[in-house]
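Next comes just one chain, in structure tokens: the form predicted alone.
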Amino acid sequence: MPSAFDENGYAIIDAVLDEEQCEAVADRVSAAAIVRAGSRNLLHDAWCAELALYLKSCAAIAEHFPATAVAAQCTLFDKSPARNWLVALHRDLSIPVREHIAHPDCTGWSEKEGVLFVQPPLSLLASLVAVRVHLDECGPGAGPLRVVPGSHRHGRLSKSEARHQQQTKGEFECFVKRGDVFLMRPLLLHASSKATAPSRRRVLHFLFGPAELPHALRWHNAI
């Protein structure tokens, strides 16, 4: 029987990090963010790689992907009164890879922060899990993520089809506490508004997926 995560495409796992762990990670993030605010490449840092392994060892997280899965990316989102933004409804369709592969199923090539990204086959995207570690409480005024339940199960969607999913299924606002983890399928339709309260919302967004990729693709980095 499919789990709620399989059906909805998201789940909240309480208290994955305690207060002391949150403080320690936040200190590391602050040091890294001085140079690379919003970086997609934090997984290269030893502290971030260690956190990825810790997350994978958490049974409540690990049950949602194979034991052979690897962490392939970590992105910092640091929303605050000084750095505030909104994100329109979208899905995450690109992954970081090591080199260009000429194959019709590999499209949308781009480069970000010196790393090559590609849109791989839908079957691979459907197998990925994003693990979002919240270092601050995220309530209604903090610009929380909004997701469209079940929208990850509908293949490729045009803009009009995505809007129809949003209108018919509604949205779930992801209110989470400090130290909680929000799990989601990258194919889940999601968006966020600007923060309206003078608070900070730091999130480490890890991407987990299969160690072996199709069509001779290779992860840019894998832990």
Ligand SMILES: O=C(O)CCC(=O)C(=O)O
Second form
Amino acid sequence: MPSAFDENGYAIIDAVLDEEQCEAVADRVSAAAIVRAGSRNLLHDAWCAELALYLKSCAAIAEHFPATAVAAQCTLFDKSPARNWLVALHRDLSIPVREHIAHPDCTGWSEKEGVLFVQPPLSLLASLVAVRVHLDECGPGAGPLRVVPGSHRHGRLSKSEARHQQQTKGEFECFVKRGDVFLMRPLLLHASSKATAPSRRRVLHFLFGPAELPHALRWHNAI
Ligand SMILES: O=C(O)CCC(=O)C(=O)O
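Moving on from the form predicted alone, kindly provide the form predicted together with the named molecule as a structure.
Below, the chain from earlier opens the complete complex, with every other chain and molecule after it.
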């Protein structure tokens, strides 16, 4: 029987990090932000690679992917009224890879912060799991992620089909406590609004996937 995660494409896992762990990770994040202009390549830092392994060791997270899965990316989203943004409804279709491969199923090549990204086949995207570690409580005013339940199960979607999904299925607003994890399929339609409260919403967004990629693609970095 499919799990609620398989059906909905998301799940909240309570208290993955305790207060002390949150504080320690938040300190590392602050230090990393000082030395690094970008925020997508945190997995190169030892503390972040260690956190990825810790997440994989948590049964409530690990049950959602194979034991051989690897962490392939960690992005920091640090939202507050001072550093604010909104994201329109979309799915995450690109993965970071080591080199260019000429194959018709590998499209949409791009480069961000010196890392090469590609849109791999949908079958691979469907197997990925994003693990979002919340370092702050996230309520309605903090610009939480909004997701369209079950929208990851619908293959390729045009803009109008995505809007239709949003209208018919509604949205789930991801309110969590500090230390909680929000698990989601990258193919889940998601968006977020600007923060309106005097809050801070720091999220470490890890991407987990299979160690071996199709068409001789290789992850940019894998832990
Ligand atoms: O956390 C956010 O506000 C945006 C996250 C997002 O859009 C993404 O991971 O693609």
